[in-house]
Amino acid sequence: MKIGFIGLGNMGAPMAANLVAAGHEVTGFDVVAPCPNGVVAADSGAAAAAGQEVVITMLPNGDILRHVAAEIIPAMQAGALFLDCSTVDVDSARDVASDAIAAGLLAADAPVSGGIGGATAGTLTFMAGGSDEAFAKAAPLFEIMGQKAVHCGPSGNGQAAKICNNMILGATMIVTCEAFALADKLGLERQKMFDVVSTSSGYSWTMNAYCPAPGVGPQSPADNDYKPGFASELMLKDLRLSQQAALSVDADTPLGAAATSLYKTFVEDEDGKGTDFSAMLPRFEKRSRS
């Protein structure tokens, strides 16, 4: 395919890499980041979805993809497909993805999970949102960036799914650093809190798969300083897109919003901010209950 990217930061870069690797003709451009290898450097966003087949952006937020679609969605050809892979609130994704079907294009949201690892090793997991023409059109590309790819629903569905999977995750994570600050003060050792909670009805991705307590479990990012693997003001940013749509719907999120705080005090008013969204553990560690 003939394919325009638009966001070549830290994860935007090696997603399309991996689509050069696996034959595609990529074109693309960002306002900050160099092109990676292979990829062809445009001049603006327009220019970059010129006659593309597939146009994938992957930007910061949704006032940003608001900007960028304004800006090529004109610029589409008839029949192609806008596959927006940021994580942004919903209702942008939705007016954008409504902007894009007037004009006469595809379109679908689908954010992703996995990380900066993932987006390098084509490991990501895909939430789409949009029609089944439009998802059977970007599920070969899904393969190549991917491990696996998920229609969601109609558009906006691919963003609702991947907040609510990261509220589950912030809020969980919170408890498993909270439960071994606990642990600690208890004198229960942690690689025996692991065995026990491993294995048992606290398990759990945060527990098991990426561990908050150095030396326990799989290599995680506790291993490493806790430089990130997904950063906390990161977790911040999707908590408040879960906390949001929560509120544009009333729905009642309680524990989502107590994450939320607590992630926003440990980023902006602790030193939570260029820390792995785990370290929550360490800042437990020197608390007390007041």
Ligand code: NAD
The other form holds:
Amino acid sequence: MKIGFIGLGNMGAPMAANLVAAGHEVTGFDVVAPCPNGVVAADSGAAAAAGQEVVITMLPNGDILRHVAAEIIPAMQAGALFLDCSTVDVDSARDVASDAIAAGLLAADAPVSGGIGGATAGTLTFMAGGSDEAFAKAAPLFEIMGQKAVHCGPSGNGQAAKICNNMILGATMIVTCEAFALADKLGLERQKMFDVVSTSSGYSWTMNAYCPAPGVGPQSPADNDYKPGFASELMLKDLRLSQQAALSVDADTPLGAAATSLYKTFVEDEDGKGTDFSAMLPRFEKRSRS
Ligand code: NAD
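Structure of the form predicted in complex with the named molecule (previous: the form predicted alone):
After this comes the whole thing, all chains and molecules, with the earlier chain placed first.
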């Protein structure tokens, strides 16, 4: 396929490289980052998008996506697929998709989970929103860049799935960390805590697969001095998107709101920026109730 790829940062560059390795013809554009080997560099977003069967975007946020979409939609050929893999707010995803469809294009939002490691290994999970036709056209590319793709419904539903998942993840990580800190003060060894919880009703992905306590459970960023992994500021971004979405549909999300507020404090007022989101554990360790 002839593919345009816009946004070649930490995630976009390895995703584009995997498409090239699978034999696709990829033309790329980024305002800062260089094109990875094998990706033909274009000198604008519109130039990268013109004449392609699929244009993939992997951008930082909804405002930038809207800006790039306004530039590339008029340049894209009729019937081509606009495939946005960024994590953005649901409203931006839906507005961009409806503009693309009004211009005679196919559109899908398909945010990912799996991080830079998953992007490099081609093992991302895609959660997609859009028509059946758009999903079918994207499916072979999902297979190259990822290991699983779930069609979640119409436009915006991929972003909805992503932020609901990450709201659970953020809140669960916090309570896992506070439980370890409480167990410490109660004199319960961390390994014993893991042995019990990981096989009891408190088990979770954050405990069993990404344990925030160093030396306990499988290897995780805790064993690498809390280097990300999944950075606390990216967790804050996704939690904020969850609260923006909750506000827009009048959903009551008290734990999501509390998790957002705590990661905001951690990232903006404490030393959380640049650490893995599991570094909440050393934060709680040092604290008392007051
Ligand atoms: P990044 O900042 O490394 O990459 C974004 C790229 O977009 C940058 O290279 C930037 O120069 C480029 N860009 C900005 N404005 C542009 C424009 N107008 N035209 C062309 N290029 C432009 O971010 P990332 O880590 O690659 O993340 C990309 C998206 O994936 C984000 O929405 C993020 O939330 C999501 N995501 C990231 C991870 C992760 O672990 N990094 C995991 C899942 C999802």
